[in-house]
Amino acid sequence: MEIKASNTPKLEWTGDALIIGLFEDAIELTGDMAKLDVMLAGTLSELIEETEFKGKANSTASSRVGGTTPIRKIMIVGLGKSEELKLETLRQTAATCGRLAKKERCKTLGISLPICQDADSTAIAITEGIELALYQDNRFKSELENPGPDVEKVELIGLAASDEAIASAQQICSGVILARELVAAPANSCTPITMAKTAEALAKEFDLTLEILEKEDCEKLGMGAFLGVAQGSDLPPKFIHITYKPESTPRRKLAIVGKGLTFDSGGLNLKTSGSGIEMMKIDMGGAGTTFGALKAIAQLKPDVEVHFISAVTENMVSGHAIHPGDFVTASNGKTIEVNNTDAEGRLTLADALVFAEKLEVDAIVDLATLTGACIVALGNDIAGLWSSNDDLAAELTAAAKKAGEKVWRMPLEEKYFEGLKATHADMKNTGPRPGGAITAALFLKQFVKNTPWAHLDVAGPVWIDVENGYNNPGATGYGVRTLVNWILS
């Protein structure tokens, strides 16, 4: 889909559908849309009327146009309030006006949107809207869904936006599909192999530096913990590590760490039918982002040093599963009692940390379908953000602001780590029920000694059942403009 910023009034656009945002309290037609109306023989103002449009936020209306005038259909969606316009709201009416010209069969598309901030991030942002929602993934359909023309030309029109600012918003959406496609996978398609040659492809594709750690090399560095997850499985595990460095000396130099089990049955503590095992492929929802991010910011060239890593596998039920009781011991030499097996994914995140900070980078960040706990604390569109930095934290809800993508800082409450204390060994991996998402995230603290460091529990918005504004139903990609915007910053 071609994305331009166009300086042709509205009057004189042609093609086959010209949308127009309208605001509550603007819905009077004066100087520049009287004119379209005239033009349109009134069609304009009659759709207004006839169907009572108000300008709610993401209310629509659509009419065809008759005569010989330059524009097949006039479509009308609605803003909401004035004095609430914000970069979200942009985002989300670029989305129900990519989904209206698609319903409405049209293949080019002229929008006319008011200036949020600046012309750029106004750009960015209906790009974003646009492209996110238009994304299908037909992969494993043996017919595709809604089959009609796609929308293959979008002018905003009356924007001067740079061709820069819509090109690098296109090339964080192609990071944010690779991981909706990544995390939608169901887990006889997406598996520790496939992620790896996943992480090949990337590194060839934007010349990256890529290591792959496999078995052998993780009992090198005594990965007990991360080992200790995947000796259940006939696959085998994957420490995967891509090193993206800018050409002129780094700025800064960070790390992302994203949680990466393929499928989690919940080993011994096995899961039930009815708790979400089915669903259990999006348990690499954290390494999906990171892949994205990744593909992002290789095309983006900032100039930022970012290590991507992520500890894979699968936590199965076999004769090689680690029992209930067991002790691992993780890569820092620290002992952990498994007293729950379907606690897993902590135990693969301490051995990708201690990792991470050996490399002396600036800031860590990890990502991880952790919780259930957390989706009961903050339900299903929020991420839990716990850091032991403010400053990064507050980098990290700028950057999630900036991309309307929800986070909540939760505590780092160091007296219920009490509860994750063990009789012989250092810790277990799991405490009491009260306060689980903040045990687990103190848990991962103890993998981190001195960087700057932020854990993100996102188990409740990598997926969504219904359509929520420029998501679609499955995967979402959450995360990956948040990382974006938080390693440009």
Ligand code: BES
Given for the second form:
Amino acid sequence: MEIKASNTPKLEWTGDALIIGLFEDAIELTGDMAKLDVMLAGTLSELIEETEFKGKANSTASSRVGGTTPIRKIMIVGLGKSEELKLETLRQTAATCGRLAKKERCKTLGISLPICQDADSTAIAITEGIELALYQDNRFKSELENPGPDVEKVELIGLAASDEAIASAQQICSGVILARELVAAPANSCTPITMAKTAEALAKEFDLTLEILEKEDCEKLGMGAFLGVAQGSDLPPKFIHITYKPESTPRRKLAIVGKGLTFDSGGLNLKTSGSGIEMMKIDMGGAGTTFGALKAIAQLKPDVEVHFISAVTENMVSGHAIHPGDFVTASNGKTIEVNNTDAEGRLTLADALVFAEKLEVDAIVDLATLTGACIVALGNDIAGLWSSNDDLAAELTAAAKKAGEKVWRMPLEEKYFEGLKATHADMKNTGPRPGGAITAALFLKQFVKNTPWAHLDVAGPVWIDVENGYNNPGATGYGVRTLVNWILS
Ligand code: BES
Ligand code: MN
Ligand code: ZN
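How about the form predicted in complex with the ligand, since we already have the form predicted alone?
In what comes next, the whole complex appears, and the chain from above leads the way.
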């Protein structure tokens, strides 16, 4: 899809559909809009009247335009109240516009929306909204879901935005889409081996340094926690580390760590039916977001060094699976009593965090579909954020806000660590049910010594069952845009 800003006036634009945004408090047709109505022989005012269009956010109306007008269809989209206009409003509105245009079989689209903050931010939000709404994952369908013409060309009418801004938004979207595709792919298609292949392909395409630690390499590094999880799987574990280095001296050095369970059966503490076991292909959502951010960053080329890390494996049942109650030793020497094999994500992350800290980075952020408890606490749309560093927490909160991705800071309540006290090992991997997302975060904290660190529990937002806003149902690619904003900040 080609998207460009254009200074063609509304009245002169030619193409399949002209979409105009209208605020709730300004739907009377004045100025240019009145002229357009005259040009369209009153179609616009009739459309507003007939559909009782009030400009409510994301409401739409469209009409075929007859005669020899330069456009085939006129469409209006509600923007809500003008004083409530945010970039997120534009993102959602643009998504609505894209969907409507596709439904109405329009190939070329002129969109006239108001400016928010500045022209480039506006163009970025609109581009993200359209690209992400129109993306359809047909990889596993034998026939296309929505055949028919695709939107091919979009002009952002009357917006003085730069081509670079739009291009950067498209690069970010390519990362979001990669994250979605990785999460959506089932566990018989997305495995530790294919994750390593994806990493290899990304490293090759963007000329990045790739390090893949095989099982033996992980053994040498003493990654007993990660390998304890991996030992029940017939597939080899892959510890993936990709580095993006800028050409100039980096302003900062950062590490992103993503939980990479390509399937989480629960292990011998097997997930029961009704627990959502059939959804556990999403358990590499943190790694998916990590790879997605990597793809975006490799194209955006900021002056920041970023390490992208994931300890990828499956959590399976077998004769060589870890027993509930086994002790494992992580690569920092700490011993863990695995009192529940279904709390496996934190075990894989423990070794990944120790590895990340050895790289002497300025900050580490991990993302993980870590606990059902976080979904209970915050619902499906909001990620939990834990950090012992207020500056880092503030940076991430701002980055998420800018992305329109919801996070909520949660406490690292030290007292709750008592729930993880073990009799003969240093700690257990599972505490009591209350505050389960907090004890999970406290567990991770044991594996980072001095580096500013933040943990995002993304168990809820990596997936949506019903369509919401600009996201199609299914994998969301949540977190990619937050990470990109944070890295660029
Ligand atoms: N991968 C799950 C968490 C999860 C649940 C992600 C639902 C996405 C949707 C994680 O490994 C897990 O099983 N957590 C347990 C922890 C418990 C055993 C302490 C949970 O949340 O029940
Ligand atoms: Mn689990
Ligand atoms: Zn898991």
